[in-house]
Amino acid sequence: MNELEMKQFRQAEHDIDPIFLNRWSPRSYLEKEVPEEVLMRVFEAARWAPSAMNMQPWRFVIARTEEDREKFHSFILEGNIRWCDKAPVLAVLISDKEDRVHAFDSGAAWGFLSLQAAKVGLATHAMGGFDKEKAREVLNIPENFDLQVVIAIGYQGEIEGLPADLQSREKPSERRPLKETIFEGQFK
């Protein structure tokens, strides 16, 4: 989707860079490897996200062979399975529980990632369902480790190539007004 088609779905109050306005979590995917270099360099960016005292909690456990991507579907619920058996690159972002802001040390990771990930022409969608503790003994994830999310990674594909019942929500969305983000002095 370029620049001008994107503004039908998304536009600023305020001037920004026009990567966070084309930044979006689509569906579908292509099944097209992810060259390394490519891949390598969206976990570069997310390497490099502020952290509190640098303790730098998060970690990335990815699955890029059909073998990998089986277990990874064996703990993701249906509703995500079924866009996301496409994606040929799937991360869950866990995050040491030794660091008191974990989650948001870690989000702000997953931010610069998708970020990057547009910048190179691929496509991310992170997502919630998914059965975490399943995961953990799926990847052997430690106990000191928090599970976040579940990444896919990859090439956009056409719409058509999801359920039908998708299609139609294989778009941008908008974001609330900033007026209602933002309280000074007080939640009101």
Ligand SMILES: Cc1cc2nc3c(=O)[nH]c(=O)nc-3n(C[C@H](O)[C@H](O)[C@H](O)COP(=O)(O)O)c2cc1C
Given for the second form:
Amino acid sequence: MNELEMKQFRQAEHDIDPIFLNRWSPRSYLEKEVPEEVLMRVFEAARWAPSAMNMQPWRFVIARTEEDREKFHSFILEGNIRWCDKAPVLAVLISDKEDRVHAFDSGAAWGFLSLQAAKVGLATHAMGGFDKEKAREVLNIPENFDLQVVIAIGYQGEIEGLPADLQSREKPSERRPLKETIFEGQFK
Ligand SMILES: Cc1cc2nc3c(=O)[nH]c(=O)nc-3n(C[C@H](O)[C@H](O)[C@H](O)COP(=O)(O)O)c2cc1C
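Output the structure of the form predicted in complex with the named molecule; the preceding block shows the form predicted on its own.
Everything in the complex follows now, all chains and molecules, and the chain you saw is the first one.
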């Protein structure tokens, strides 16, 4: 989607880098491999996220082969599987509980990752809809890590590739006005 097309869906109230509007979470993916060096640029961006005491609590378990992706498909819930099964890369973001604010910090890593992905022409879509305990077991994730989200990464596909009910939802979402988010002096 070019900038003009995006303007039909999203308009910033103030001047920001276009990448913030251009990143969104589509559900249609092409069955097309992501080159190693492109994918690593995405995780490199996550690496530079800030964290409390620079603890960098985030880790990613990634799946690219058919065999590994099938493992992920076994714990992703049906509502998500029906669109993310074509995504060439799936990653689960886990966070080390030793960092008191591990969830907050790993959210920053996801934010950096998703923006860098948009920058290199990749789509991303985070999912909370997966069976965390099953994922822990299947991927051998120790108890000192929390499982946050599964992230689909890949090149955006044609809308026609989606089930009919998801086609109408396949567009960038809006945001509430900034004035409803910022409170001057005290919460109102
Ligand atoms: C923590 C988290 C969990 C999410 N879980 C799901 C999910 O299970 N399924 C889904 O389709 N989208 C999921 N989403 C995507 C959000 O619905 C989406 O980011 C939000 O509607 C804003 O749209 P945008 O990312 O296109 O700007 C999740 C996003 C986040 C950050």
